[in-house]
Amino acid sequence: MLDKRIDIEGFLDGLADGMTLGIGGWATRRKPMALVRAIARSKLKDLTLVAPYGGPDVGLLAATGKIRKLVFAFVSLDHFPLDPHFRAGRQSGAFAVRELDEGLAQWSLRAGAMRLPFLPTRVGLGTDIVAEAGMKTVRSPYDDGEELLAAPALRVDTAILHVHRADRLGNTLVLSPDPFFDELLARAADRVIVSTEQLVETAALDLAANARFNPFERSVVSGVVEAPLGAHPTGAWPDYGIDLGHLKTYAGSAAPEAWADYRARFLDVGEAGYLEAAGGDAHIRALPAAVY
C-alpha cells in the first residue's frame, strides 16, 4: 500500500512554472491556505489557477505575481464583498482571465472529470460568455435538433484540496456540508494534493460508516500534507470557524504599504509563523461557526 505523505517542500517540488493549478473550497471555506501560502512564498511563476469559487487563495497570489491566468466564476471574501488584491490585479490587467457563472463552471469541470472534450448544456446561451471564452455550440443529433452549448473540458495539472481528515493512503472525509466542487476537481486533475487538519489511522476513518463524507476516491490522490489550522483564516467547521479579524486585515492590505506590512506579518515568517502571528492555536479553533 502505498504511503502519500508528504511534507511542504515535497509538495512545492512537485510544482513547476506555468502549470495548470486548481483551487478548491468556497471563498472563505476549506481552502487549502497553507499551501497556497507555500506558493506565494516560492519562486514559482506564470501559473494559470481554475479556481471556481476564489477567495483569499486567489488574492494572495495575485498580490505576489503567480497568476498568469484565472479561471473563476467569482472571487469573494462572503463578508468583505470582493477581494482587494485579485480587485487590483483585475483592474490593472495583471493577468488573463476566463470569466464563467457557476453553471458553466460546474459543467465544464464535470467533463473534464469524465475525461470528456466537452458537455451540452443550455448555461450560456444568450450571454456574452459565450463569445469571450471562445465557446461553441453543437446540435442535438436527436429529433428535438436542439442548439446547445458545448461547456469544454476543464482540466488541470495539479488540485489542492483541503480536507478535515486523512490517512497516509489518501482516503479523506470532508466533514463540513460544503464539498462544493472538490470532486470534480479531484477527478479533472493529473495530480491531486490534499492537506489535512489532522492525519490519522485509516480505521480512524470509519469509511463505512462516514462515506458521504469521502467525496472522491483515494485513488486520485497523489500527495496528503498535514497541516492542522492550515484552512486559516477561511474556516474548516466543524474543525473551527472563518477568521472575519483576520479577514478584515487582509482586506484591509490593498494599498503598498499595508501590504508589505501584512505580508512581513503573515508570509514571509513561514507557516509557524503565521499561526503565531495570526492569534495561535486556542484562538483559531476557538473561531465560531458562521452566521449568514
Given for the second form:
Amino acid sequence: MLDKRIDIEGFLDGLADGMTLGIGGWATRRKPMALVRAIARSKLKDLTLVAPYGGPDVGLLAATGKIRKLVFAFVSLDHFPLDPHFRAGRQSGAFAVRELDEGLAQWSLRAGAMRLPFLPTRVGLGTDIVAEAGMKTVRSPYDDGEELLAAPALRVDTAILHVHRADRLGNTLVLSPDPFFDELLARAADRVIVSTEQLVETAALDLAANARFNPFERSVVSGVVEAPLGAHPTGAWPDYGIDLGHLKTYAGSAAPEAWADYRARFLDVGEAGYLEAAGGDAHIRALPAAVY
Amino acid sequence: MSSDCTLAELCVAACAEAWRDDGEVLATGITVVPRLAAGLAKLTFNPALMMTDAEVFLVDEPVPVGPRGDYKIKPEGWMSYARTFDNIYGGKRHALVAPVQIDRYGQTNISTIGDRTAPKAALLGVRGYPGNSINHPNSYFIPSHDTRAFVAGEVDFVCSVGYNPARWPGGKRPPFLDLRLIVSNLAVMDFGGSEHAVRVRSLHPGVTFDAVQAATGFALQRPADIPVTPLPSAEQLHLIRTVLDPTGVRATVFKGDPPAARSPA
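Right, the form predicted on its own is done, so what does the form predicted in complex with its partner chain look like?
Following is the full complex, with the preceding chain placed first.
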C-alpha cells in the first residue's frame, strides 16, 4: 500500500546542499516551521530559497547561514513589520536576492506549474525588479502589439508546506480561510513534502464535506511528516492562531547575545524541546485568531 | 469643523477624498491613516466601496483599527490572496499606501535604501507595488514630508511605476497607469502639473507653499490659488473617533499627536 509517511530525519535525507527549496505559507501564517527548524539545525548549506511570501522561515534560515540566494516579494512578521535576521543578512549582503512582486511570483510559479517558460504580464514593467532579475519582455503577436513582461517560470527542487490534515497517501486538507499560493508552489516543485497537524485515515478527511479545502491531488505529494503544532510560531488557524508573544521575542533577537539566547532556548533543543519551551501544547492550541 | 482636530485626523479626511468618485471598487488603505481614510470614505460619501478585514474577508462595514473588544467583523464576501490579484488585474481597486520614498515621477520605494547589494536599510521588499501601480489607481500617504522621502532624482529602488517615459516599455505609457493623490503631513498633491508633474493641490492649515517646496527634493508645480486642506466635518470627526478608531491608534501616527492647525513657521 502506498505510504508516504516520513520522519524529520527522512525529510532531511531528501535534501542536499545547494538545492532550490520552496517554502509555502504567508508571512506569519501556516509556515512549515517544524521543517524549517530541522533545516536550521542541520548541516545543509548554500540553499536557494524560493519564499515569495516570507516570514520567520526566511529569518531563521538567514540567522543560521543557510541561504545562498533568496527569491522573495517580501519578508515580514506582519504585526512586527521587519524580520531582524532577514534584515541583517540583507543589509550585509550575506545572500544574493531576486526580488519579485507578490503577484509576479504567483505568475512565475504558475508558469513553472504549467511547465511553460514564461507567462506574459504587465506586472513589473517600469520598475527596477525587471533588470535586477534579468527579466525580458515579449511583444504581443496580435493587433495590439503591446510589449509585456515575460515572467520567467519559477521551479524548485523541493517544496515544503504545512497542512492541517493529511493521510498516508498524501491527500491533504488546508482548512485555513486563505490557502495562499501553496497549490502553485506545489505544482512548480519536483518534490513536495507536507508537514501536517494531524495524520488521519483517508475517511476522516471527510472529503464530501471538505472538497474545497483539498488543495491538490495526492500525486503532487512525495512525503508526509506528522508535525503537530508544526507551524508555530506562525498560525495554523483554525487549529491555533499566531503566537505574537513568541514572535515578539524572536523579533527582539537581532543582537548577537539575544540570538544566542533564542537559539539556545528554542533551536538547539530539538522539536519536542522547542514546543515545550514555546509554552507547550495547551498554550499553543489556545492561541487566538490574529486581529489586524 | 472642530478646532481641536488633530493633524492625523486632517490627514484621514484628506486621504478619504482619494476614493470619493471611485464608485464600486476595492478600497485598500495600508497603515493607520489610509485604512481609517478608506473607512471614512465608505461611511461618508462612497458607500459602494468594498473593503476587507485586512485578512481574507470583504466586510460590509469598516473594521475598527486597534483592539476590537467585542466587535465582530461583518463579512460580505471572500477576498483570498488569489482573488486579491484577480481583482487587481481587473483594475477595480484603488490602493492608498505609504511608501518610504517618492520621486517627481510618482515612482515609489519600500525595498531598500542606499546601495542595492548591501543596503543601508533593507525594508519589506517590493511587495505588490509593481503590480498595483500598473493595474489600477494608486494614491500615496507620506507622513514625514522631507527631502529624504520626497527625493531628488529617482527613488533608490523603483518599486512602483510612475510617469517616467524613460522607464516605460518602448516609451509607451502603460494603459492602466493612474496615479491620483499624494497626501503628506504638509499638503495634498496630485499629478495634475504639465506632463504629470506633482502639483500642490491644498496646503494644510498654517503651511506655506515655500515650506512644502523646501521639504521636497524636486520642483513642485504651484497653481495660482492654493486652498487650505479642509478640516474633517463634525460628522467625520465623530466617525473617526467613535466608530473607526475608538481606541485612538491614530494618536501614534505623528510624534506628539499635533493639532491640525499649526502656527505658521
